[in-house]
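Presented as structure tokens, the chain that follows is alone, the form predicted alone.
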Amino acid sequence: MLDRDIVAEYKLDHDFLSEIYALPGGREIKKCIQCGTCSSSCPLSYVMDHGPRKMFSLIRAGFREEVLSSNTIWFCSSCYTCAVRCPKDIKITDVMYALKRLAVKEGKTKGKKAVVLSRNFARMVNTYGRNHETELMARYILEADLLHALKFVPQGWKLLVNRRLPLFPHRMKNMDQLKKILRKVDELGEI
């Protein structure tokens, strides 16, 4: 059941489901019998803003600006724990990025942190063809967290004393063939 100050505080957007079904994997929320299987499988569902299951409702309703403002999309985890649960076989995660792809398009990702730290990340990877942790965290710090970065130092150094945090990043051999596979990726619009 749908809280009537949702309902009064966003505009319903009737044509969100058709877009929603045109995203890959979106047909498939067609498919969704509502039992709860994913919300109750999900190990960060406590964090989220709806379950997977609210999000599937709210598509159905219309509630865009709900959906896409909603933290649910950031904290997937893509552990696929709903999705191999799903009784349907319904591609939950595969359609939780979908949204998330939709969100970023449409400037919805203000005050996330977690777009902070995606965003990081797939520069390191387009960068070194790998993740160098030293760097991403300190750019999330920066960007996303300045004034509680001094929590991060007595962590950081632990790391680093032990070898587990490397200084400098390591590139990956034939960056070349990564990059052209991440040019044809985005030709193709998947991610």
Partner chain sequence: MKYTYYPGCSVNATANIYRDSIAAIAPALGLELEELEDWNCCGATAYMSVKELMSFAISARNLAIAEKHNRDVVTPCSACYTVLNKTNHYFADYPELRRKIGQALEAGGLSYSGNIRVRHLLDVICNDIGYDKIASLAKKKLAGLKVAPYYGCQIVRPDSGFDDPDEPTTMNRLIEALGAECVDYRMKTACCGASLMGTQEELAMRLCKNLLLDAQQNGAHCIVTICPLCQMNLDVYQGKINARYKTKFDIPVLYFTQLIGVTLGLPLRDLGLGRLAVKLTKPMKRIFEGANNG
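Having seen the form predicted alone, the form predicted together with the partner chain:
Keep in mind that what follows is only the chain, not its partners or any molecules around it.
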């Protein structure tokens, strides 16, 4: 929860804004006029700790902790409604992605199931070159949602009886090439 009292200047993180500026498209948030079009268009703002408009205001003021640990970034479904409506053409969805990555990097992801899903997805791709949906679901349930594993059964069953749940992965052939590309990215460092 946001501290409603006046937050002392020294508590704010003034480097946060420059970090966001350094991301591709990040500098754009300077142009935000706080009109609220994004938050009012967002199908999920009603459950977010802070809607996208408020997120930008928090970023600019240096509320690092509030931003990176908010549920907002993980509830964003990447529907791009806000982005196409923003009068200032800010790539809001892409800023949300950037915040996801920053939160992952800083380990602010406790209890965030979307992170488990994303991490396992990346693992599928790094192993097979393609996503193996069945294995991804299984790994995700084991790691993030074992307690509720049963709730996935009826849907999995429907896919299975309709022959829509392949048991074996499709692999690409030239994994060697893909690995070389991935290794090079590691060397170059993320952006």
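Keep in mind that what you see is a predicted model, and the values were worked out from it rather than measured. For the two forms, the rigid core is made up of the largest set of C-alpha atoms that agree within 1.5 Å on superposition. Positions refer to the first chain, counted from 1.
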Residue shift check between these two forms, rigid core fit, residue 183 Cα at least 2 Å: yes
Did residue 173 shift 2 Å or more between these two forms, C-alpha, core superposed: yes
